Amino acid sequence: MKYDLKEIFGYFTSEGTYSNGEPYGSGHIHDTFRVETCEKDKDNYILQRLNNNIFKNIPELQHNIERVTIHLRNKLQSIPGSNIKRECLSLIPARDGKSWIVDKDGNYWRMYIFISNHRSYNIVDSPDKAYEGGKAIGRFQAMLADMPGEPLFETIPFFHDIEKRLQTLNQKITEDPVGRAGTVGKEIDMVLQRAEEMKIILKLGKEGKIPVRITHNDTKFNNILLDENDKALCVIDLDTVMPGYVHYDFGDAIRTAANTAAEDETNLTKVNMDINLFKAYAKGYLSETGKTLNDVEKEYLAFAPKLITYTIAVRFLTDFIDGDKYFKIHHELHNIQRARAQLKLVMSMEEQYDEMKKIIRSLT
């Protein structure tokens, strides 16, 4: 669909003129595009249609990403030599004061300022840079651990919570919408054989042995941006940050930075996990919250990975069966071919996971 992009820039109190607006990004949800500005010392911006299907209240999601910059903001204003600018994501006020708005079609939109000079990666292809994401995302966790007031609205309910998600797979499959549920019986099997140790993370939050803390839910390694010179920058994507556990920013980390494949890779040998990958993302982890973490918390960060991209796997199998509903994607398998790429990549941390928890023991 075509947007007046100069015509939405203009409801927001931006400080350039805008020159012109192209799509940017690979984003599974939102519409988003870079704008330039005319004048060469103004910033340019990101300007995104929100995807109100999935995020059914943009107000609360709004919110939830005004407190969390904010917190930021003032947590970076102390530390010296900071790039406020660069190293946290700025909204910018539409002209009624709010942080959205929406335009004439029904549609909500929001801006940032656009980070300039940064590098993002969808494969990560060295050591030194999984450290630096490892300390992105430590960093973002041990910063927010203190943020006063109450908890964060939630999003996405239940958007990591594997038992929800096996259920709706489950309804998917006695539902069979679209007839694709017999097409898929080698993938719900390997599914429904994991099930129950994949629940172990929630039972644990359940006992009072791991603390809900506020998490960005959706740490796949482009959502994690670096310097001109590889070394951590911002953490962006702030839609699903809310209340959750460690883990699962912790595993959906590695289960992008150390995949030695794109996450819809067709030709499946290609997919493994990278242990050296592995190791140096958690020690740029844990060296930002080594005092956060509790025991616990630490002991199953080995696990997390394995919870993660299994969950990611439920919910790519659950889209192709209920026909393709959540997902962008860019031809009639992709979804399955997603999730079969993932369900590898589960299986190769089964192969490493001795060798993953004695990593996290010498890293403690």
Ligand code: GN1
Second form
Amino acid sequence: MKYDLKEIFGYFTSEGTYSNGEPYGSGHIHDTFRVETCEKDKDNYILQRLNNNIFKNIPELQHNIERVTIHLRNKLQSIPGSNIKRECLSLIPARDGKSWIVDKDGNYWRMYIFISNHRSYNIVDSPDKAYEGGKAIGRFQAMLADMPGEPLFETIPFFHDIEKRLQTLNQKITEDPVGRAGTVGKEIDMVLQRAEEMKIILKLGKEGKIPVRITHNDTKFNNILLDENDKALCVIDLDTVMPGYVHYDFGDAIRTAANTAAEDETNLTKVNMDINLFKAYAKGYLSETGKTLNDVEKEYLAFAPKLITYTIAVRFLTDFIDGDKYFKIHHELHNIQRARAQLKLVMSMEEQYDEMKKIIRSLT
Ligand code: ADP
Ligand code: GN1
Ligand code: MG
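Would you generate the structure of this protein in the form predicted together with the ligand, following the form predicted alone above?
What follows is the whole complex; the chain from before opens it.
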């Protein structure tokens, strides 16, 4: 093990004694470990080495998460029967009172209570699970709608700004730092052909037709934990909770909840959007938010999955051309494989777009 997890665990004010720590989950950004404690009646923990290459301001990032989790906890406290330790992330303070530490090598770490008996899915195989995911994100947005205070810090500026993402792609194609741009001409063409239509959400925002709300911005299905009965439990991975449009959360959730295959599937015939999973997620989501969204927000919900799937394809493609500096990869072609699968998913959504619009209309 590269890190002395026991020593790092010791910097935090945990209950229970360190027993062992192992890499955990399939996130693309941080190094995540599950720490088990010796005592059966004490919590286990998630210890994360934060990616401060991507998140440039860890104190502000952590401050956001502190504010968000305090607010969520207050809300949950007023709901009878809620289990705060499982329905909301709990940051564990370090011995100096901060919610993160810097180790002797300059690594940033934070610790959460491990949410016990959860289920996490990279691929969703039933409408019931998709529905529960929709409810979880809808409720999350609804609970944060009245968070007091200043707007949240933008942990990654222009995170879902497709105009900026396309500019970066073009810049990397020109620089071609590792000589890969020539090998992905087909994917670049597929992206450029669709560039104009993807700018509509930004345009609606600039015109004031859709409001900026507090959104999660990384609603990949494995960031939504379900309980042992596959019911909505907890939304995790709060690093990108910041001002945004609801379309970003809806789109990213559909990208993952309604994909019939893995995000990086190489057999592209397996990659499709399942319309029943789409419908179920939308139903769950709108059951919590239907009353608060305005008409324009609703009208463009069906468009959102195309936008976000396209945006993530652009980001994977850009990272491939840039020499894999951003996302964790497991082999040399991983990012281009991911980009291809996401582009195939965009095409599947395009084919079913009329049906998607009909479904949203029927639910709103
Ligand atoms: P990344 O940004 O790298 O995706 P996450 O914060 O999503 O990091 O954590 C990675 C994975 O660790 C999650 O997908 C989930 O499986 C698991 N995880 C994170 N926090 C918790 C928690 N408090 N309890 C249980 N599992 C967690
Ligand atoms: C990353 O952190 P994780 O693995 O849940 C990324 C998302 C992408 C996703 C693609 C901060 O999500 O934006 O959609 O990978 N998170 C960040 O799988 O960039
Ligand atoms: Mg994650």
